[in-house]
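In structure tokens, one chain follows: the form predicted alone.
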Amino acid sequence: MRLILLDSPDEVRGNFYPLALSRPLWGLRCGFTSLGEKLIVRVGASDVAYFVPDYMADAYRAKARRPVNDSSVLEGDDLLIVDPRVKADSFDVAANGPSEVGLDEKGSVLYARVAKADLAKLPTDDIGKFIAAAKAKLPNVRSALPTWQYIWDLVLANAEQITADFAAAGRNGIEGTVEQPTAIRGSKKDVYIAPGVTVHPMVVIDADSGPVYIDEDAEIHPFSRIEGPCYIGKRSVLLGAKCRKGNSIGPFCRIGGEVEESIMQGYSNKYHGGFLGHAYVGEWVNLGALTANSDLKNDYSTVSVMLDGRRPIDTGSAKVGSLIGDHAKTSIGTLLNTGSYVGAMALIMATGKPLPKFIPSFAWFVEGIVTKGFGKGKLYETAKMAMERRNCQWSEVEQAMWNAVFEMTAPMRNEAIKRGRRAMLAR
């Protein structure tokens, strides 16, 4: 059996922007691992292939080490095709069996199990045609599988997912170096410190309310406090951080100040003081000193988010912080509003007051307005330098993907720039 992860249509992927602008939905993190890793483990698949939007195929192919947008994987074996929005913990579809197509209440395909014998009925030269023909020719079943609906759903579920992932990992104990004095509160069975980890003196690991997992080669500096449930990724560093419950910190991050119930995809810096709460931060983000976000409104009402810059969506939650896309940068003292959307490649200069709730991708937010700034070329130069600091390379295929994202996000950005010009003229 071959598992194929098929990214959702563009209108669905938009619910996971700005983080999904530069990665497929299964690349998003919740708990210890990505949504895709969870589905692969759940299905028990060793043969895996991917279909992503065309604009990111070359860039993703360079990272995936598995077939990407290769139609030949649609031949020669039983197939299980899954939409990555499906929650892995609830995915109870048998990997093998007679062909069937699982549809949600709107008629969208959540999964397709295609027996090898039925492949001859379907066109295998194009994934879109393949899925359409499977839906038309194979038995359809109504599926009530739970799915992720919006990007903030991952943030709100993160603490629970960390606890589940800790139990699934089945590890506890200390295999790294813990220098004394260090305090571990709660049960030591709820703490795992992996090989290569260094925990400096004067650190508190509090597993009283949930497990704490510190992955390989991470480093925890003095006066850090880590409250469970919490996951600290490989080679990440906590610099006297107050790491409150519910955090997933991806690999190669630098974390200071206070962080609560947030996800950091990886390779990002929040080195200095400031508060980050109920936020999702992409890769290669740098949050300047004293950058802080609000995650609770003064009247305790539910938070709304604008994913398209126009239409507010009620999250149904009283706590939602910021959604920050890859390569975004904030200056010292930036104040992010409740439910803020900060687009990928955005560059923000603080204004001394909470920023607008929507900052477009590739925008230069200067003197309180959205501008073109010095253009995307300068942003690419900064991205290249940031990646080289982690021994990673900015490649031609990556730049081609970001050029496509630049064009995709142009309408919202251009509209904001026009508003900014009118505001400048009115001053």
Contents of the next structure:
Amino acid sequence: MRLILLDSPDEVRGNFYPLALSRPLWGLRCGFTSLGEKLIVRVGASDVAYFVPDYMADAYRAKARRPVNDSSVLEGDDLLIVDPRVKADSFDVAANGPSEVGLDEKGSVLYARVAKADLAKLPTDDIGKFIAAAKAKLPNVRSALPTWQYIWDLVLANAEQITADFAAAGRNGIEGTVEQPTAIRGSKKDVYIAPGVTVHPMVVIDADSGPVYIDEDAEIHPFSRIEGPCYIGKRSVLLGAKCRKGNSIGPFCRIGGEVEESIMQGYSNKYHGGFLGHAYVGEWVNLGALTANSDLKNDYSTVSVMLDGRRPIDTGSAKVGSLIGDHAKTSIGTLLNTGSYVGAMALIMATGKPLPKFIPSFAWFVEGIVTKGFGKGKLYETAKMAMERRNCQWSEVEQAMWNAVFEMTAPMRNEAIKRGRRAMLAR
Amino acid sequence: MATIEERVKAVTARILKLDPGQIKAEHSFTVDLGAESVQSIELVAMFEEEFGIEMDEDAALSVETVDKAVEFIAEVCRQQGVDVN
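Hand over the structure of the form predicted in complex with the partner chain; the form predicted alone is what we had up.
Below: every chain and molecule of the assembly, starting with the one above.
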């Protein structure tokens, strides 16, 4: 059996922007791991292939080490094709069995199990045609599998997911170095400190309200406080951080200040003081000192987010912080409003006032307005430099993907630039 | 009708808060007129508005002096079919 993760159409992927601009939906993180890793484990698949939007195929292929947008995977074996929005913990479809296409209430395909014997009935040269034909020719069933709907769903579910992932990992105890005095509150069964971790003196690990998992080679500096549920990724460093409950910190992050119920994808820095709450931060982000986000409105009403710069979407939650795309950078003292969207590659020079709730991708936010700034070439130079500092390479295929993202996001950015020009002229 | 140079000087004076008469063709935006990086961004934006053109940011921001800006803008206007005469 071969598991195929098939990314959603653009109109659905937009619900997961700005994080999904540069990765397939299964690359998003919740708890310890990505949605894709959870689905692979759940299904128990060893043979896995991917179909992603064309514009990111080359860049993703360079990272994936598995077939990407390769139609030949549609032949030769039983297939289980899954929409990555399906929540892995609830995925109860048997990997093997007769052909069956599971549809949600809107008729969208959540999964397609295709027996090898039925492959001859379907066109195997194009994944879109393949799925359409599978839906038309194979038995359909109504599926009530729960799905992720919006990017903030992952943030809101993160604490619970960490607890579930900790239980599933089945590890506890101290395999790294814990220098004394360090205080561990709660049950030591709810703490795992992996090999290579160094916990400096004067650190508090509080597992009283949930488990704490510190992954390999992480380093926890003095005066950090880590409240569970919490996951600290490989080689990440906490610098006297107040790490409140519900955080998933991906690999190679540097975290200071106060962080609560947030997801950091990885390779990002929030080195200094400032509050980050109920936020999702992409890769290669740098949050300048005293960058702070609101995650709760003064009137405690539910938070709205603008994913397209125009239409506010009520999240239904009173707590939603910022959604920050890959390679975004904020200056010192940046104030992010409740439910802010900061596009990928956006560069923010703070004004001292809370920012608009929607900053488009590749925008240079300067003097209170969105501008073209120094252009995307300069942003690429900075991205390249940031990656090289972590021994990662900025590649041509990656740049091609970002060029496509630049074009895709141009309408929203150009509209914001026009508004900025009007404001500039009125000064 | 004002020349390109007069219009460039007028925009520059407004953004950098200078008297247009103080601005000479050979002046460097940064060294002589004191433009900071943020103001350079504003200058490019306002030149685009003034002339109704779109400029490549990298190329525009590499222009150092007023007379080079005039040449650059004249060329962009020509390429984009904008009548400035």
